[in-house]
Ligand code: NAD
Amino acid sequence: MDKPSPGNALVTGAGRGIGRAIALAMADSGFAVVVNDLAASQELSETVALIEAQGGRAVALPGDISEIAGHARLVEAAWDAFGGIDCLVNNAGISVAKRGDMLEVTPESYDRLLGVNLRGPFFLTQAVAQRMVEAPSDRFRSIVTISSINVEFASPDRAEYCIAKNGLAMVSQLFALRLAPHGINVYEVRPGVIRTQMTAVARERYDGLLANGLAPIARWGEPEDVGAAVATLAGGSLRYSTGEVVRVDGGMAVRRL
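Please supply the coordinates for the chain just given, on its own, in the form predicted together with the named molecule.
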């Protein structure tokens, strides 16, 4: 007999990279998936097509998550797409426009980064959480936020990124406390060095660091490594855990002597 569906998920930034891999992994484990990205694009349509090709259900819902004024419409449309949201995955994020000396960071770059990577996810989570709380469910429900190993590792050439991701780690803990009474579990997934377009600008540098022992699992992380972790959490196998962090970093954060 087929397993019952775990429900419906909304994945932000799912046009490519880690977000696409998360959407595919969620669909593979039975979720109907609303895939969001900045705008309608061929990449976003491809994510839908890939999910449908593996027998899953997906719809594309473009929208800039840094535009708080658009959240109500985004959440309503996502809610209506399949009849509720059981899992929100806050994945959309950007890197700094230019890696460089933090003594040169501009207010414009700082505000842009925090707007997309921290302010946007906070208010989107708030909007989804309000809707979830209004509509109790027997299903396992969760919010999974993709932060970064930069919560723990300081990169002075990407200061505003590190600051935003640190804030996101606290957002995850705060929502874990607030939503536990409503049966909504909250997790932070902390990727290490993952092979995507975001890291393409520093590929040679990371190749060198990985060759020199950056992580005990001596290879690049793949988007699918993150996808599998998120699908596991969203599937409800860890239902007595909330506010938890799962690192997908090849062991990079283990202190060594």
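Moving on from the form predicted together with the named molecule, please list the structure of the form predicted on its own.
This part shows the chain on its own.
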């Protein structure tokens, strides 16, 4: 007998990298997946094709999560795509335009990054949560937010990024409390050094740090490592846990003496 579908998921920033790996892992575990990215993303259709090639179901839904006015339309379209949303994965995000001295961070850079990485996910989560609360379901439902090891490790050369990711950590805690009475579990996934286009600019630096003991598991993390963690959480394996942080960092955050 075929296992019942775990439900439907909306994954933001799914055009490439970690977002694509999450979408593929979710589809592989049985979710029908709505994949979101910017309208200009040429990779979004490729993510859909990859999911369909492995026998999954997916639709592309372009949209800029930083544009709050578009959230109602985005959520409505995602909800209608497969008949509800059982898991929201907040993955979309950007890096700093330029790594450098935090004494030179501009208001424009700060506002741009927090608009995409913190303000957008907060209000998108709010919109999806409202729909979930209005439409109770027997399925396991969850919200998974991708933050960063920079919640715990300060990087003064990208201060606004660290600030936004710390904000996301608190967003997860707050929604965990607010949504628990409605049977909606909330998790934060905290990646370490993951091999993506975003980290490619610091490849040599991270190669050296990893070679010198940055993490007990002395290798780069891969997007698939994050995808596997998210799919596990969304599948309901930790039903009696909410507000939890799951680190995908090779043990980087383990304190050593």
